[in-house]
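Single chain ahead, written as structure tokens, the form predicted on its own.
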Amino acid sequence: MPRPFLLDTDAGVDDALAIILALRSPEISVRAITTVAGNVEVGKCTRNVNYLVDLLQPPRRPEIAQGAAKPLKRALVTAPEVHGKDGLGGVAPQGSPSLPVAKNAVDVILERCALAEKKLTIVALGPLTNLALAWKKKPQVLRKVGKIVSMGGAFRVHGNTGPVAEFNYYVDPDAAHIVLNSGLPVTVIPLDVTEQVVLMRKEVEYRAKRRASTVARFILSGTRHYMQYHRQTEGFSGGYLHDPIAVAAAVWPSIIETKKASVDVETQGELTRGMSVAEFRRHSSQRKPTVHLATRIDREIFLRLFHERLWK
């Protein structure tokens, strides 16, 4: 029977590959996903999963729900210069940013939470702002989740905003610090690994060509900004696969080698905001390590997995 998942996510570019990978897996069953403003606006992040959603027509449609529209203490950052002003590269359909929705998201994570009983995954692809909205509100139900797997965290190599921190840390560190410090079973995605995978755009060109879809036409379109951005900013036509390993990490966890550690976000340092810290070392901290951070990944069957999925 697939694994019950949940999706929260700020519904940029490299998410909307992600919610793709996650759609197309038929080890999982995708029961709700949750947007929380990070590259862009939540209205917007709502409309582009409604978007995705009605472009992929999964046999069980997941629930939609409406989360935080700003971090808990600080105000947005968004990423228009990486994901576009509508955060698809300029593809989501024109109209109202916001799509109405029945429930809160903070409220859908408690109730999927309470269902299903240490079986839901919780793969948190944006800041990590309901997921600590809800252990604010219910604790004793978030602790029923199975597992959560967070995309997030720079800690041996340089960040993405900024030069020591992560986007998704950064916009709200004072939740990463709350979830990473709730003794919760999260597994950390960082920059370390998901930057060991680059998609470059010679290759969705070549792959896009041969399947003539609307979701190979969008795969195509949305990521053309997002692959210039990093052209400009890294050197390399192309884009790394943030959130799609994330995916993959929860789906398939044998793809990834993991270390214990205590982790934790720098909330007030002025220059190394949204900072990630490891401690691997058990009898060098009073804290007990919780958190598993990954520090590896087997690129080629990822790739193998993700092309599979994503083009078929």
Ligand code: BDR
The other form holds:
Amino acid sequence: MPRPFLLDTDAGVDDALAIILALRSPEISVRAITTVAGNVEVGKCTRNVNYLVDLLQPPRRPEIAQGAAKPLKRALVTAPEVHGKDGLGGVAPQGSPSLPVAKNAVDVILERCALAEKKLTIVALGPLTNLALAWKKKPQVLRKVGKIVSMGGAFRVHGNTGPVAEFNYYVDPDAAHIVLNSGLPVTVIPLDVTEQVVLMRKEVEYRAKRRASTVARFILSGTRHYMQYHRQTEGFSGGYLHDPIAVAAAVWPSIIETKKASVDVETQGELTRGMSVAEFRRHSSQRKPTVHLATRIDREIFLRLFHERLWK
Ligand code: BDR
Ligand code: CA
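Having seen the form predicted on its own, the form predicted in complex with ligand BDR:
First the chain shown before, then all remaining chains and molecules of the complex.
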């Protein structure tokens, strides 16, 4: 039986690759995709998710619901320089991004937790605003989640949003603080791990040429802007696979190594907003180490599965 999943996403370029990977993994069944403001405004995230689901045509269409339009306490910060103004490197369908949305993401997250009774995996690919709101609204229902995998944080590497913070935790540090202190079963996939893997432009071009499908064409054109950004900022022609690694870690947990820690995020600092901090030493921590913090990934296995699924 495929395991039930819910993806919560700010629908940028690496989110799109993560959604493709998840929708093409028969080990899981993506029951819902919820959106949250982050890489782009939330209406664009919802438009992008609808576009991707139409493109992928999964056998069972996931429920799509729109969530928070801004972080809990702060103004929204987006990343058009990384993902393009539309979030998909300029290839998202034109026109109004606002679509009729029946239910709110927070309610869908709670409903799905209640339905799956400890079996639901939530993979959070953006700021943790929706999950923090769900926790505030009905903590007893969110406790029915099986597992939460959150892409976020930078522990022993530089941040990607200022010197010390990773983007998702920088955008909504207050939400990250709430979720990471909730005691819920959270696995954190930080930049320390996601930056161990790079997808090179040459490889995308090589593989896309051999695959005459609309999904392959989307991957080729949708990643162009993202990869140019990495060339300018990181010096290589390619891109990091932050969000696909979070999906992979949830689908195949054995490809990552984790350490238990108590993890928190800076919400007060002027220079350190969104900085993530881990305490591994039990005796010196005031709090129980409830978070599974990823420290390593098996790159070969991940890349094999990633390419196998993306270009099929
Ligand atoms: C994270 O920030 C976003 O820009 C990416 O989609 C990813 O979720 C990486 O820091
Ligand atoms: Ca993301």
